[in-house]
Structure formats: structure tokens, C-alpha cells
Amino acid sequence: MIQIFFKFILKKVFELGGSLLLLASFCFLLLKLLPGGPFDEEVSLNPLVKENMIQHWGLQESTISQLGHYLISLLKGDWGLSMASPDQTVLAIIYRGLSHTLSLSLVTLLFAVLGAFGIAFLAVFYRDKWVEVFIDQVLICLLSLPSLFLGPVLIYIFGFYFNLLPVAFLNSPSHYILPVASLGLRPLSLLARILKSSLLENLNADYVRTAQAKGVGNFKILSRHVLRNSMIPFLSYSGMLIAFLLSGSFLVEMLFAIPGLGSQFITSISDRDYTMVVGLALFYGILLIVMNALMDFGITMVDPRMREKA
């Protein structure tokens, strides 16, 4: 087990380094293709001052030269200064907004996973009854509601019409309810459908009937055999779920005025703050790669066939 773990970690470290260098290069080059620059909207800026700022940031050099300098700085651990706020480093700005984004994403992830387990087990327990049909219809409806539609509807109903819940910031537990619901209801419904289908498929497998014939209890069959095998597709989707939560948090943070990384990312793009945008993209890339690696490791531990390939 220890050998598998270290081999897995070593492999992921090499993958992480290569992926992040490619991501940084790709984001940097894409930003350079956008029209305009970080100082183009400064109409009142003196031309001489503007020229000095361009020289200071090295924007007069070729794109490849700028990319090379930036990648060398990254390899040294220097993420640079923000062009829009040159008195602050990229890492300091990320750190300031990180708590809001991570807390929102983690609470939403917990809500989606626990809710999916509860709903899936309820549907399996009442399978072939009206309860299962009702749950399936509700899950399909939730899958059809994007955050762009669901968020404003929840804000209007619970924030303004009934005046029950706050609609901005994350200052208390009640502030989390509407953002988490807007961001988490769709992944919850998809996870519940995946887990339910996997549970039903494994419950009808031959090994379950064999265990029942041997007199093994239903709870033991469900917890030790059925649930373990059903977790493989569940964990496979969990990596994509984390990517969905991080990207979906951009819109939710704007809707609920949450000062997180999503709103900072959108502001930085509009300001053409190259170092900030690439830094945020790298940070999101690190989060996604690490979380996907954890999901892969979980699948490796659950599925013996994957241990042989690790």
C-alpha cells in the first residue's frame, strides 16, 4: 500500500509540473491575443508616464520574450505583482479572496455529496414505488436549472418576496444558504442519479444474490460490497464536480456580491491585468489537479484493478 502511494504521488508531481507550465503558457498567450492592454483605458495618463509603465512591465518586448521571463519567474517561485495594484503581489490578492471561495466551494461540495447519498439511498430503499418516481422527477427538474436562472429566482423569492434570507456576502451561516443552493443543487441531483443507478446495478449483481444465499445481512451486503463497488463512478465524477464548483462560483460570487477569487478573476480580465489573470488561472489549475489526483487515489484504493495499473 505504501509503495503504491509513493509511486502515485511521484507520478502526479511530474504531471502537475508539466500541466501548470502548459496552463501558464496557454493563458498568457490567449491574453495577448485580446485587443487592448492594461493601460489603454487610462485616458488621462501622460504619454511619457504610459511609456515608462510599458517599459517597466516589459510590454514593449515580443510576446515570446515576455512569456519566457514570466515562466522563469514562476520557476523561481515569484508570481509577480498585480498590474492593476502594483503595491500588492498576486499571491497576496489570491490569499485575501481565497477564504470566501474555498468556504463556499467546500460547503457546497459537502452539501452536494451528503445530499446525494441521502437521496440515492432513499430512492433505492423505496425503489419501484411512487417515492422513487417522485425523486427522479425532482432530480430531472434540478438538472434543468442552471445557476444563471436559479440564483436570481432564489434571491427574489427568499431575499425580497419573503425577506427570509440575506442575499449578499458570507457573514454568517444564513448567508451561505442561497449561494450554496444556487451552486450545489445541480451537482447534487447529478451525483444522486449516478449513485442511485450504480447502487441499483450492483444490487442486481450475482455476488449480491450469492451473499444473500449464504445468509449475509442486507446492511452488511450494502455497506461492504454494494456501496464500495458503487463508489467507483461516484468518485470518477467527483473530480469534474470540483471543476464545476470552482468555475460556477464565478457567477455565484457576482450574483451574491461575494469578494472571492471568481469576482477578482472577472475584474482582472476586464483590466487586462496579465499577471493577476495568469496567477489566478494557475491557482485554479493547482486546485483542480490536486483534487483530481485525490479522486484518482480514492478510486485506486476502492478498485483493486486500478492498483495493478498504478
Given for the second form:
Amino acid sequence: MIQIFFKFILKKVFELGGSLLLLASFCFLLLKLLPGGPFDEEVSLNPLVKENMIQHWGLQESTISQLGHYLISLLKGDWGLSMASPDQTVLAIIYRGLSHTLSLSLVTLLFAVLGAFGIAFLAVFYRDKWVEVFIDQVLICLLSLPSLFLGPVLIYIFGFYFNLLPVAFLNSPSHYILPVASLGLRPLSLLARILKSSLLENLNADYVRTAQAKGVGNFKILSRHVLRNSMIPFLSYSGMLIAFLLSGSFLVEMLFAIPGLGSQFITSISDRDYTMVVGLALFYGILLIVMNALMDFGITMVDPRMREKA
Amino acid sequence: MKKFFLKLAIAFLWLLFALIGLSYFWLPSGAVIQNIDFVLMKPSWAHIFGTDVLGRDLFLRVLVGGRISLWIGLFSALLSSLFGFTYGAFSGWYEGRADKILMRGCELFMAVPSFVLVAVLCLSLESLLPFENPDVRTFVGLCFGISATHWMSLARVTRGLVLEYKRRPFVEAAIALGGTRGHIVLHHILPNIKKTLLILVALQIPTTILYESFMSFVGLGVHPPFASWGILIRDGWRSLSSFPHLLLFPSLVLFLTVWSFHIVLDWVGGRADQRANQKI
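For comparison with the form predicted alone, produce the structure of the form predicted together with its partner chain.
Everything in the complex follows now, all chains and molecules, and the chain you saw is the first one.
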């Protein structure tokens, strides 16, 4: 099992290392198209100082040679210094914000997956009754609740009106409730809908009837047969879900004043902090690719047909 | 209950579109003119959503903002679908190596969080586009930026469908009769997969509307003198604790729009499924 896993990772690393370099150069070139530079601040610098800064960062060279230098240093494992705060490396800044973003995303993922399981099972258990119709409608409602709506409204209701929960930072477990709810309810409803439809589909399959005829217990049918088959669309969607969570966390970090990577990205892009923005984009790319590889691995574990293919 | 919600959703969409359409022909001056006597009023019969910091009627502002939000939503959905369809059809038709490379490209786009790409694309397009009017530049930049990150799922579905239909006898017959590739894809395959694709295209609309609001809220979308739902929500967010109506009404309208789209599309999708089942 471990061997399969390592083979998988190695293959992915080689396949996607190239893509990541492509991604880095794409972002770099796009950023160069933006008007303004990292040293055009509101308080204008002494032209001599500015000239020196530009010389120091090598910004007077042609874009292509700058890109070349950047990619070469990237290959050496050097992500460079942040242009806006040159006393820190890009990696150090990422490391500082990472714990917040990652813990928020993981808690939300856990919440969405567990909630989706509960709701989908409930709906399947009471299928063709009013409970299912009710759950369907609630799920559609949740699906159209963006964090842009949910975040501010939750903050107002629970933070200001009832004054129950803290509305900023991530210091204690109770701080997690509002951000996780506003980030996670939409993924939860998406996952629950996918899981529910695939569960219903599989419950009517022939093999369930066969198992029942053999006298297998209901619980065993559900856990061994139905669930295993229903997990495949669920898992393949979860990979995309992580991308969704990381994108969504930009907004939630802004709303709840969480000093994570998302807020860092927004400030860096308005500062034209080239190295920082490209570094963050690259980091997100790596994170997503690793997560997707893990999901693929999960699918191969669940589905023996895929294992043979791999 | 399902029927009731469906009716509600359709009624809301009609009302929204009618009011926004009407606002192009006749708009009371309260939407633009700032009036210091009416600053930050609570909702009342004269101003059903209340008034904003500059004394403008919030209800009219929401309508004016809806124009931009809906146009950007529609345009980006169309643009992304057009691109996704072309990409997917290409990749499905030419299979083999070209297909592999194209699908890798698709994966690459999926591997970047969409916000990173949209932010960088929007800002750089804004500075590159040759239009004189900065508002038009923002509009077009946003449309392109948003559609650049929403075409992948459509491309994948189109590719799968084209691959499937390519093997059908009628396509082989068309090839044997000497039909060109473009002709076969557009006139023989497209009519068959039209319905599935249309639902996917329509599903893009609520997503793109949300994305536009998100971008404007973060401050990378439409700029303030201009109104869009994102901008209105951003304004409301700043004064949340003392004037919650400024945030509540625009975001409620945004939610209701997205919800109505979802309800209607769910119904249409269900009906399409039923019809497909009956045919079989």
C-alpha cells in the first residue's frame, strides 16, 4: 500500500513540477503587465533612492531576463525576499500565515464532510417522505448562500445583536464557529447533494438486491456495498472542494480579520510585491496539487478498478 | 412545497428583470442625487430599503447595481461557455496527444485558486485594453477575468460528450459524406448535446454573479462611483454595527437572485432528466 502511495506521489511530482514552473512564469509575466511598480508609493521616494532600489532588485533589466533569474533561483529552492518588506523571505511570510489559513480550511473541510454525511444519510433514510423534500429545499437554500452574504449577516446576528460569539481572529475554539459556518455551509450542501444522489442511485442497484437476498444485514449493505460505491464521486469532488475552500478563505479571512495567506495576498497584489504574489500563487498551486494527489489516492483505495489502472 | 418555491423564484426573477429593465427607461432622481436631508434613514414607505451615507435611495441603488452585476454575470457565463465548448470540442475531436496536452492545460487552470488568477488577470487586462472609458475597461476586464476561471467544467463535459457522439453511426456517415470537422461538430453533434450544455451554461450565471460581487467586495472589481451589488455590500459592511440595513438589503437581493436561479435550474434539470428517461 505504501509503495503504491509513493509511486503515485513521485509520478505526480514529475508531472506537475513542469506545470508549476509554467504557472510561476505565467503569474510573473501577468504581474509585469500591471501598471505601477513596487516602489511607487503615495509618499514619493527620492529619485536617487528609487533608482538604487530598482538597481538592487534588478528591475531595470528586460522582463525576460528577470523571469529567467527568478526561475533559476526558484529551481535552487530560493523563493526570494519580499519586495515590500525586504527583511523577510517569502517563505517566512507564507509560513507565518499558513497556520491560520490551513487550520481554518481543514476545520471547514471536516465540518463540511461530516455534515454532508449526516444530512445525506438522513435524507436517504426518510426518502419519499416530507423530510427528504424539506432537506432538498434547505440544501438549495444553503447552496445559494455565499460567504459574502452569510459572513456579514452571521457577524451581525451573533456578534452585534445577541453578542454571543467573537467576530474576529482565531484565538479559541469559539472563534472558529462563525468563520467555519460562513465558509463551510455552501460546500456542505454541495457535498450532501452529490452524496445523496449517488447513495439513492446505488441503493436501487442490482447488487443491493443480491446482498439482501443472501441475507446480509441492512447496516452491512450500507457500509460495505452502497457507501463504498457512493464514495467515488464524493471523493473526486472533494479535490475541487479544497480549491474552493482556499479561494473562499480569501473573503472569510478579510471579513473576520484573520491574518492568513488570503489577506497577505490582497495586500501584496496592491503593493505590486512581485516576488510575494508569485510565491503565494505558486504555494497555492503546490498545496492544491498535493491535496488532489491525496484525493486520487483515496479513490484508488476505495475503487479497485482504479487501482489496476494505476 | 416544491411548486410554491418554484413559483416564488420565477416571480422574483421576473420582478427583478422587469424593474431593472424599467430602470433603463425611467429612473427617479433619488438614485444619483445626493441629499443631505435624507442621509442614513431607516427603511420607511418613502424609501423601502432606506437611504445610504450620501442620502441616495438604497432601493434604486440596488436596481442600478443590479444592472452591472447581471450584465457581468451573463456576459462572463456566455464567454466562458463559448470558450469551454470550443476547447472541449477540439480536445474531444482530436483525441490522442493533442487531447492529452489540452486536458493537462485544463488541470493546470484547475490547480490555481481561481481568485489568484482572476485578480491578476483583471488588473492586467484593465491596464492593457485599448478602450478610452475606464468603466468599460473594468467591465470587460472583469468579464474576461471571471470567464478565464470558469470554463474548465464545461470543457470537460463537452469533451466527454463529443468523444461519445463521435462513435455514433450518424457522425461516421457525415464523415463519409465528406463533412468538414466544424460542420459536423456544429450541425450534427451540437444539436444532440445542446440540452445538457444549456443547463450547464445557465448554472454558470449564479456563479459568475457571485464572483463579480466577491471581486467588487474585495476591492478588485468595479470601482465605487459605479454601483454593483458587491460595492453596495462593501459599503454596508463598513457600517454594519450601526446601520445594518445598508448591508442587509443588497445582500438579501443577491441571495434571492442566486437562490431563484438555482431553484429554476433544478426544476429544468429535473424535467430534462425525466424526458430523457421517457425516451429510453
